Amino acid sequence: MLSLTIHKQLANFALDLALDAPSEKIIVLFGASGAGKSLTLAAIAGFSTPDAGRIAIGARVLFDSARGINLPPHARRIGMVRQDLALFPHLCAADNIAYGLQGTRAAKAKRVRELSALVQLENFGARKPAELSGGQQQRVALARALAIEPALLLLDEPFSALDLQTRITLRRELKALQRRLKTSILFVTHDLGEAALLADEMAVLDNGRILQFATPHEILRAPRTARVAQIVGVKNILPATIVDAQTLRVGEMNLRAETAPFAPGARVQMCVRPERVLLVRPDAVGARVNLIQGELVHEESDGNTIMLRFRADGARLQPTREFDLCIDMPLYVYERLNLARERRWRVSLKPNAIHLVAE
């Protein structure tokens, strides 16, 4: 288990977090730039000394301010891949991988061959970093970090500078490699899709603190606070009041929800992910819950997803805003429904899509 308690005060920022994470898993630190993710890795690796706290991998203590323990980076048995990779430009790929290895020349050469095969670089050992693609450079950096058989591997946004297809490939390879080696990995990213794909468990960081630590599924479906919901892409966060165990008042409307763990009269925040707002065809039959009539008033696209804005007729969820709900959907669904021309719709908010948090 990785056990962290870190207190670090900088001029305009304080890192103050605690985390107990299981071994042999991919743990993702997720949050916006400036949340404290990279500073956390630097403290674990020994490049930044906390003002107070304790860092341990299993029974092995790397830092303990109360006991005066602070192992130097080279004694921590931690591998690290940074965003800039820090490969030596004058060394070939094989020599970069071998850097830091101990033992005879034959033993090091054997280890380099094993690692090259592991990261699919068997035929590229003689090339300099400048002669490799971005993805191949990432594999060299990963092999070098694995060479020492680290107790923990730290990856600081390693794929952020790569094109989308290369990122997809390397994420898949990393996950397969971790499963094969059973390596403990702490992975930093501000890409929610990357975090959800890679993480066995995920820590949501904000302003130097961990707001929630759970599986990606749990965090995405049941964020602990409105701030966590905002960080993980919940675009519909609306103030509401509990009416009874299955009813809440949102703006000028009453909506049904699943059993709410709040007393009647409690002020809460209603969270609904944008991809869980359902458009209902005009000719659809059958009973629908939380059905709202209105129109699409705005849209944006990133080329793959359409982000729609929906405004209700009459009674409103958000009377003071220009729209009531954000809706995300794939471009092909947008085109199939002819939404560029058909602007009048009903939407349905299923009770199990509504998540409530304290105000």
The other form holds:
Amino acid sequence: MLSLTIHKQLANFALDLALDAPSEKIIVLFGASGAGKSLTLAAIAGFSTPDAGRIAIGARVLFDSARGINLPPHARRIGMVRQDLALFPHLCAADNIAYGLQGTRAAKAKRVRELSALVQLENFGARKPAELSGGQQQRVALARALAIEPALLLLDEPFSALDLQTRITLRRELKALQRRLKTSILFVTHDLGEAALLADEMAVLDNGRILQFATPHEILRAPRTARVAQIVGVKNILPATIVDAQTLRVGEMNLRAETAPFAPGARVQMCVRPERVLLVRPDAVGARVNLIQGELVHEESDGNTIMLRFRADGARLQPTREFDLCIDMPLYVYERLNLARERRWRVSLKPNAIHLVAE
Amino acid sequence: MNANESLPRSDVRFNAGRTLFLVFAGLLVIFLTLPLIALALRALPLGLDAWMSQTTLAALQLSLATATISTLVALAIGTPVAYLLARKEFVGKKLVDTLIDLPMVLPPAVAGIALLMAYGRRGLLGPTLSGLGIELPFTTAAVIFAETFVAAPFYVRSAKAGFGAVDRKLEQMSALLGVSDLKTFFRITVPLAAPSLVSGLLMTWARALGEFGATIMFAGNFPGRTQTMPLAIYSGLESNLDSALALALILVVVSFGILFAVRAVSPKGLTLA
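Please supply the corresponding structure for the form predicted together with the partner chain (the preceding block corresponds to the form predicted on its own).
Next comes the full complex, this chain leading.
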């Protein structure tokens, strides 16, 4: 159990964070830059002393302002891999890995071999960090951090400096490694995909506070507040009013939706993920709910996904804006549907794609 | 046609400028090396007795010993200061920094008289030292005091730059790996700052070896006891020119060798000053 309560006031930023996370899991701390991720890690590592709070891993208390406990970094048994790795440039890979080890030369050498095998880094031991590729440096840093058998492994955006392919490989390996070793990991990232891929549970950090702590699936499906929804990529966040248990008033339209637990008359925000807005062919058969007629008014693509804007013809969801809904879809679907030419569509908002949060 | 003519003309002008440039550069090189060449021309043909005279050998031995000890003292007391100046913020840091640099620009004669005022028989600490049975001025220890006073700043300054260039994150990482601050200093900070530390020590040693003004004022000029090589050269001008020439050439060669070594170890370029 990782138990954190950290209060730290800086000149123009306040960290005010509470988190109880299970051990032997990958816990992702997710947030934009400036959310307080690095400061949180610095506090756990002991580089920054909180004004008040408590940091404990299981029964081991690293910091407790009430009891005057503040272990120095070298006594905390915390492993860390930073984005910039901070490998020791004057030591070869093997000596970097062995740096925190104790014991005889032979025992260390044996352990370095084990660790190298663990992170799939072999026959590079004699090279200096500068002579290794980015991915190899990453493995050295990971092996070095694992060498001390840390009570907690902090990974601070460790993959963001790497190319996409290496990043994908290393994420997969990290997850497999964690499953084998049962190391408790606190992984910091601003990449939602990375967070969702790695996290057993993730904490959404914003402006120094944790807004939600749950499984990635839960957070993506049911963000607790509009701010969380915004942070995790819900592009359609529209003000709405509850009409009855099955009906929602959004702009000039009524939509079918499960409105519990909100009472009729309550003002809420309707959240719909952009990839869950369905385009419906004009000739499609079968009953559809929440059908809206309109046209595509804008598009942009990152080469992978295409982001469309849809504007309703008659009654509008967002009467004051140029468009009503954002729709994301893979580029190949866009091409398959011939959306470049065919701009007039109906969209369907399925009730289970609609998530409501308090205003 | 015109283009063809104008090209050589500007070339000529350029050549004239370059020639002038080279002449001035050459003048400077000659100005700097001529005295050394003259010295070498006089000293090299000297017989063995000039190189091996009692005075020469005694001065050489004393110089090597005192310069080495001074450098070690600078290493011992200068390293913590350099690290603090590089890493910590404290009240009066700028003042300390300036004070430590001061002996580098102070005329050595001022250093000598200041040392006398501090440790001389009628100096600030003189009575206290006398009470303890310690007479500092005009001893070999005084030579070491004078040399350390004048030369230690060279080490502190270089070491400070070296420590400052070591990424603090590496020290933090070492701590997280369970290594105490002191061990981190020796396993990470010192190895990474080593080029600066070594070049600082070399500069300090060279400066101590050449120390004259402060030494002659505070330690006097007693052969075998306080007469280092520069002092022996000074005395030799009147009594034994051959011996002075030999010592002078030795100092030139040693100094040249040191500067060369500093350049070899220094990280990208050189901070001599």
